[in-house]
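In structure tokens, the next block holds one chain alone, the form predicted alone.
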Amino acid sequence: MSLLLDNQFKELPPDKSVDTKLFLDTVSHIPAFFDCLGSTVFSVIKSDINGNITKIRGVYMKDPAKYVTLQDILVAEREAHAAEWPKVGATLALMWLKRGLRFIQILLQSLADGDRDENNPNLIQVNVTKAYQEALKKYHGWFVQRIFQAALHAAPYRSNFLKALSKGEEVKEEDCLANVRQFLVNYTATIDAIYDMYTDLNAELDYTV
């Protein structure tokens, strides 16, 4: 079995709201991965999701029945710490994970889409280097930056890399990238609306760490 296909995210309500506790018991999953990704190097992206799920469920065990979607926490912390907010609480943890978890959704969707380069066809930089630029670039200083690009080299084959998400299985490439497509209808819908909500309610900052 696909490792995405595992744990799929679910299909979201008409109005787009994110049910909290599936959310973090689907999201908690994600973390693995980047163990596809071979290198430790990816260790620091796999740490931050990590560390931003832990906070938004530590804010969610405080009060289930009050924070059952996850719009329902941003606009509870915007009340109680107006000043602060959005840089605060579940609030800048969910706005740093929907970054990472849109890296994830375009390194995807850029292997579903046969995004690859002619030259090294079994590589997939052309793919994690679009996700970064994308997804989180801007977001990084210097710094950082050159952390990740250390990070896109150490990409691994693009023949390994889609045999870690089939579980180590001997899958067709175009089977395993069918499981990909399956998993990202649900996914990218719930990232959509994530970063749909921010837009609405205000709360996307752009400084860079």
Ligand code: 03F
Second form
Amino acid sequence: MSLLLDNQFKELPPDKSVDTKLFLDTVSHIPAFFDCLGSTVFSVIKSDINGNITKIRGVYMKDPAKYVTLQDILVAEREAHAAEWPKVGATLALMWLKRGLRFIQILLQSLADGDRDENNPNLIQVNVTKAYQEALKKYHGWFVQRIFQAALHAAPYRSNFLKALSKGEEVKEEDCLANVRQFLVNYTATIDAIYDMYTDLNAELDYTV
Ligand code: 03F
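Right, the form predicted alone is done, so what does the form predicted in complex with this ligand look like?
So here's everything in the complex, that chain up top.
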């Protein structure tokens, strides 16, 4: 079985709203994956992602009927915290969570597209670097960029990474990549919808950490 296809994102409705509970239940499976990557540097990333999921779930659980969609949460927080918004609460947590999800999307897409370092075909540094440059780098100061460099050195081999996505089973590379492509359909649509929501609500910030 494939880790990815076991935890597929649902197709979005025509209005592209993202159901909060479905979203949280699906992204909650991602942090456990970092334990398969075999280096402690990934625990920093895991806890950041976990922390953001927990923050969003904490807001949702206060009133599930009010916060049916992610947009319901952003709009309610904009009203409740006019002075600090969007740098507050679940709005801020989702702002960062979506960047990590975008990183994963670009990494998986790059693998599916066959981007490779021809001299080192079993390394994924080119794919990881592409994802970092497009999704995260502009939000990171020099210190966090150094954490990235450490994580880059600890990145697994391509074959082991694909095996981890297949829950450790020996699956043919082409089959695994087919699963990745299938997973990316609804996953990419969901992340795009969240990015569009931040643009539409003027909720995006570009400060660095
Ligand atoms: C800001 C910031 N968060 C935090 O300070 C930084 C944490 C460390 C980030 C290190 C970068 C590493 C890059 C990844 C390299 C990976 C190599 C992968 C090899 C496979 C925010 O934090 C808080 O989040 C927010 O709550 C707070 O309030 O200003 C705010 C205040 O600060 C980030 O930059 C988010 C980092 C997300 C990184 C995601 C990386 C994902 C890596 C690997 C994915 C593996 C693929 C899994 C596929 C599974 C599919 C199911």
